Structure formats: C-alpha cells, structure tokens
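A single chain, nothing else alongside it, follows as structure tokens in the form predicted alone.
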Amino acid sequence: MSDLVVGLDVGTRKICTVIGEVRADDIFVVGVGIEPSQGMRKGVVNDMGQLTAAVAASVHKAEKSSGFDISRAFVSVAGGHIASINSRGVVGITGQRGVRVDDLEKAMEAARAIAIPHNREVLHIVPRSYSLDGQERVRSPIGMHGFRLEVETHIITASSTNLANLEQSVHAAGVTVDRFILNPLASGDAVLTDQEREMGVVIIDIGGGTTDLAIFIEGTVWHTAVIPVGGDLITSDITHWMHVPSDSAEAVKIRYGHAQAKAIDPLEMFRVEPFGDGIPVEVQRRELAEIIELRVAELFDMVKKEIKRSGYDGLLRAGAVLTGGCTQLEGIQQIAARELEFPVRMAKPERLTGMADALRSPAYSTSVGLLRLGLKLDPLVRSSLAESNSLPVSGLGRAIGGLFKRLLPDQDQ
C-alpha cells in the first residue's frame, strides 16, 4: 500500500486515530481507534496527563485493528488562540524567463515577512491569488512571463504555548507531531465539492468545545476562525434546566434532543432521574427543544456576525456545509438556514472503504481529512509497509514548507 497516513484528531469531546491509505477515488480506512477526550476544553490543553493517557489509549485502539505500529501522525488543532490575518509579497521576475517555482517561494516568504507577536507562530499560509504586472486573479503564474509577481496570503497563526502543550501531551503518548492542522481546513477537504470550493462557501464545524469556520471562494481558503463555543455548552445549559449530571445531560440531548421546538408534539414526555433522592421525574420533550433551540441560534448568530466581520458574506453563493458531532442534532440544519439566510446543507466524510463504517458521520469529518489534507501538504509522506509494520512518517514538524503549492487550485479548472 502506498500513501499510508496517520491522522489524530484531538478534540474536546473524543480523541480519534485514522491509518488509511489515500488513492484517488477514495481512502481505504486500515485501522481506527476512538477514545472520549480527557484533559481538553474548548480545544486547548488543560490536563497533560488525561490527555496523554486518552490520547495512547486512542493510539493503541487503532493499532491493535491494524496490525501496524503508529510512531508519527498529522494532528488536529482548534480553540480560540488560533487567529488569521491576510498579507501580500511582492518578488521581481529576473530576465526574460517565466515564473518558476522559486519565485513563488520567495513571494510567499516576503508576505510571511509580518510583525508576529513573540508567543504565536504560524501554522499555515495559504495563497489566495496572484497577480503579475498588474493583472489580477491569476490562479497559477507558473510559466507566464512577466517581470513583478504579487501573492496574496491568508496566514493562519496559533498560541505557541498551546501547540507546545497539546504536542508535548501526543509525544508523550508515543506519537511525534509531523503537522498540525486546523480542523475547519482538514474536515472542509473531507466534505466540500469543488463547486463549492469555487462558487463560494463556508464550512462549519461544530464540535463539543468550538466551533471552526473556513471560507472557501475560488478555489482556495479566504478567512478561518473558531468560536470557542460549541455543543458542550448545549448539555450545560441541560444540566442546570434538569439538574441532572453532565453525563445524563449529553445522553438526553442525544437522545431526546431537538434544535426546533415547534417540530416536537407538546404533549411528548420522557423521564429523567435527576440529583437528589434519585426518583425520575417527567419531562416534556417540547420545553427541551426550546432551551436547545435558543442556544443553537445564539451559536449561529455568533457564526453570522463572524461572517459578517470577514466581509465575504455577500460572495458564499453556495452558502453553507455543516459537519462536526453537534450537527447530528435534529433541526440543527433548519435553524442554521433561518439564522444565516442562505442555504445550507449537511455533510459527512464520504468515499471511505475498509474499516470506515465507525468514520460514517459528521463527527469523523475532521479526522478522515487530515489524512488526505496532510498527505496533500506534504508529499514527502510515505510509508515504507514493504520493509517494516510500522508507520514512519517523515518528521517535518511544524514545517510550512511546500504548503502553499498544494493549497493552491488545481490549475487545470
């Protein structure tokens, strides 16, 4: 098998390991190993040792289904320390020669040539467009002629004690970083068309701590963001409403729960056993639905203000994909089209094979595509199976290097 990669998605509410191989139509899935998270909230590290432990146990799920040793993967990464910013570069064409590979290097290095605060780093830089000798939108100069070569960027940058925390807290796990990735830019590879690449679009990605948003127009990512906010703040306020254990409140939304209150009978009841003497009670279902459907649309008003502020609301024809584990609530995608004012759809991971029936949901959006979106940022990645059971990867890090050229649209659209 060629192109076999690791992806370890590490979120708030489960860890979750992926070893599959890339091919072209699909990802054969050859092991997975799922673990609730301990030691996260809202996407940053607050407990190393839970973390480390959930994290192996995770690791040891899904190498004990593959056969194979896990020493390296592609990481997740999420919370409201990650922050965006857009910067140009600007390199002369020497000559008369076409623009080569080397001179997109050297623009892209003069736009991350921005004053960065000592505590962050960045985590990816994206271009958005080209232009040379004043003719804007060109979506790959490899080969013109031309003598000023400009590049768009949107840089992508993190806390750097919080990727030193969560990559210290997987190496002790036994797993080496090779790269983080932000989830919204990981699950929208797993869920978005190319149409919806083009047309403009913005995935969001709702977790239990945050929820992650990239918009996407012609092609290529234009604004990030995450809400530290997400469906862990839904069983909160179930739990103060019914004064039942956090446990029991995530069982009763998952269960029970619905985002649109006039779609429940009001005379539906279910019963619960809340703190105290232990006697269930009864609860209507339709007074559930309406708390739920109040903190949902409080949630996408955050996401439409986010929108708003990135000044591309007006370019997502293709509106809105909503994956992550809090979108399998019912009516979730109603209150979302009513909130945001155009429309919106669902989305899973899709064309998975071998072991994927547990990656068949929108909470698995994320981990099946860091494995592609990984293998895509840094082609290096291979795995040697013919030589050895294990999976090295090459170590690069925190490395941007090559990034920019596999973020780019294919050139041939």
Ligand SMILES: Nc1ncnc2c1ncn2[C@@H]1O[C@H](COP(=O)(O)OP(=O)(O)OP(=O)(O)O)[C@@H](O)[C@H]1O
The other form holds:
Amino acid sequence: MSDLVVGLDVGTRKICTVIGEVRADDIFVVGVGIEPSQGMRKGVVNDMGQLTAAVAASVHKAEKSSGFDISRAFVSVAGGHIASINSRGVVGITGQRGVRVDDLEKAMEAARAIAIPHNREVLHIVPRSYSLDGQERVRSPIGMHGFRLEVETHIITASSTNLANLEQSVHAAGVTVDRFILNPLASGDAVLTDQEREMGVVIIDIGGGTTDLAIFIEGTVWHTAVIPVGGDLITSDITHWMHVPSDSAEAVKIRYGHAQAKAIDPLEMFRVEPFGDGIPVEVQRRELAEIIELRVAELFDMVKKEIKRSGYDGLLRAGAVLTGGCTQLEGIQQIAARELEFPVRMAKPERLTGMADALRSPAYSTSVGLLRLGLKLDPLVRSSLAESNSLPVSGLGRAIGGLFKRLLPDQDQ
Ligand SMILES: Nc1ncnc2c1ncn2[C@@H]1O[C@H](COP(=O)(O)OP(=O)(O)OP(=O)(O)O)[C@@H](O)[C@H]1O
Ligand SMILES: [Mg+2]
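I have the form predicted alone already, so could you send the form predicted together with this ligand?
Let's see the whole complex now, leading with the same chain.
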C-alpha cells in the first residue's frame, strides 16, 4: 500500500483538500477537493457547523477523485490571533564529546521556557541559528566540540481556543488534525527557492480574509505574521461604492478589477446593475481601479510596517514573493513594488505531478505546501488512509508534536 499524505487548507474563501502519494523524490497528487468556505472570518472559525459541512464537502470530493478514504490531515492555520517571538536557549555540554541531538533538544526546551500565556499553544518552534562557545552562526553543531551551546529560535503561538474550534470543526467532518501548520510557512515551502530563502526573502500570501507573511533568511524562518485583512475587503469596498450585492461586487473585481489606476484608459466603461430598480449604470473602469489601488496600497503599507517592525527589512536581498488568490488582481505587482520598495516576484505552485491542474494557481500555494512541509516536519505521519474514523480527537498537544524538528529548507529543488 502506498503512503498518502493529506493537506487541508481551511481558508476564509475556500477549503482545499489535497491527497498526495509519497514517492521517492516527489509527492504525486492523487486527489483534490475544492469547495467554497463557510463559517470562517479573517482566518478564524465563527460558525463551527457551517465550517464542518464545508470541510466535509471538500474532503468528500478529494476522496471521490482519488478513490481513497482519508482520516487525518495537515491543517492550515492563520488569523489575527497568531503571534511570534524570538527566544534564546542555552545548554551546557558536559564531558569531552561532540554536540548530540539531545543537546539541541535541551537548548530548544530552554528557549521555549519563556512565558507563554496559559491560553496560547506553541504552533512551531524553529531553530534559526546556533552558537557554540561564542562562535556565532553555526548552522549544524552536531558532532562539534564545545561547552556552551546556544540556540536562537523563532516561536509561533496561537490562541488555544481558536485552535480548539478549528480542530473540533475538522474532526466533526471525520478528519483528525495531524498537525497545524501556519499558512505562510506552507506557502513558502510551495513557492520559494532555496536561493531566495538563503539570500533573504519575504513571502506574502494574500487570501480572502488574511495576509500572511514569513521572512526567511539564511535558509530558515526569522519572522512570521498574520494581518487580518485580505482581498475580501476590496470586494466590500466595491459593494459600498457601487451599491451592488457582494457577489456582483466580487464578479466586478475579478472581471474589471485593476490595482494600478494609471494603467487604465479613462474612457473605458462597463455596466453594472445596482440594488433598487435594476437599471444598469455605466461605470468608469479607472474609477474602480482608483478605489482598489487605495486599498491595495494601504495593505502593502501594513505589510511594510510589519517587515520594518521585524527589524529584518535590510536583509531581504531576494525581495518579496507574492502569492494567494488576491494576487491574481492585475497591477498588484507594480503597486507592491512601489510600496515595499523591493523587487517583487509573483508565484504559484510549480513542479506538481499528478492530478494537479486545479492547483496551479496562486490561491493554492498554502494547500500544496501543507503536504510537503507536513511531511518534512512529521516524516512518520504518512499513511492517511482511513484506519478508523473513530480515532480519538488528537489532543492539541499534537500541534506541538515534532517540536524539535527543524523546518528544513527545500531539498528537492
Ligand atoms: N482573478 C482574481 N482577481 C482578483 N482577486 C481574486 C481573483 N481570484 C480570486 N481573487 C480573490 O482572492 C481572494 C481569495 O484568495 P484565497 O483563495 O487565497 O483565499 P483563502 O485561502 O480562502 O483565504 P485566507 O487565506 O485569507 O483565509 C478573494 O478575496 C477573491 O476575491
Ligand atoms: Mg489561504
């Protein structure tokens, strides 16, 4: 029987289940289920019943397309409740011997022993760099001799209640959470190159309800953040401005939307039907673009402030990589480059094999990354075939399982 791995991307806009078969050097996509999301707002559960129904529909579709039943998955998490801090841990090495894995674990444990409020869970703890007897920036100290090992870590935490709501909603749909994975770490795994991660890069995933950031420097994660604003705010601006229902505003955004007003001919017009008497009105496309540009510029201003706040803005030699459904908005790359003052690359999942056509869009970077990163973090969690759907709810402790595993840079690029 083949090993399967499952990613369940619980977005504000869509739920995407991807079933992958683990092959020697690749994950082969054998099933995909994409359904509109319900019961989520800005990356946080606000109606568990609705969310469970949407997750169940997405999982069912993926099961049908693959012919496999699934019972476990790596699940994405975002939302304004995510927080991150950097912390140092120190451990003494006794005896004349090289550093061992358990020394690294002890150092990480010490770093983790910082005050984490009782209502928060550790999602990821990533070793950024080590130093041994004062020698800074040791990449892998295993086997090296020394007396004092220090680790610099990046610790990402989430609200326990928000995680519990998400876990319970997913579980009620028949899926046990193998592990929660922070959105931008998954997206980063799907779209960044090793070189970008090494040089210094910020990945920016703009979805419907959230904008997720992760800064990678020297091959590993140095900073993460979730801004609870995404493309849905643009739709809501259009709704208010044009007095149209939100599904019409969404359709207008997708068909005529543009983030760079000056690129649009002032004479270009389109028709919409506002609320009320149903008589279509003519709208200047450039005016629409002006409204969108304001919102997009504001969003990148927030992103820029977050990057500055991290203190690593001077270290991003590879600039910014944009992904997420909202980055399909025309002109967004130019506004991003203008506001961030970085080179900006647009990205979507590449290098996919199997039934992957539906996933070749920036909206699915997180969905694809979940499989790959999940497997790296928990290499033993492989077979996601239905053993039994009556598996106990995995304790939230599961979310911190693999606490000491390193977020390895991509090895197969
Ligand atoms: N062609 C397009 N042009 C502009 N915007 C688009 C286009 N297609 C999708 N979007 C927008 O992308 C957003 C959805 O992106 P995505 O699918 O990445 O969100 P999500 O993962 O469900 O949400 P989140 O990650 O924020 O919880 C919506 O705001 C949608 O309007
Ligand atoms: Mg998303």
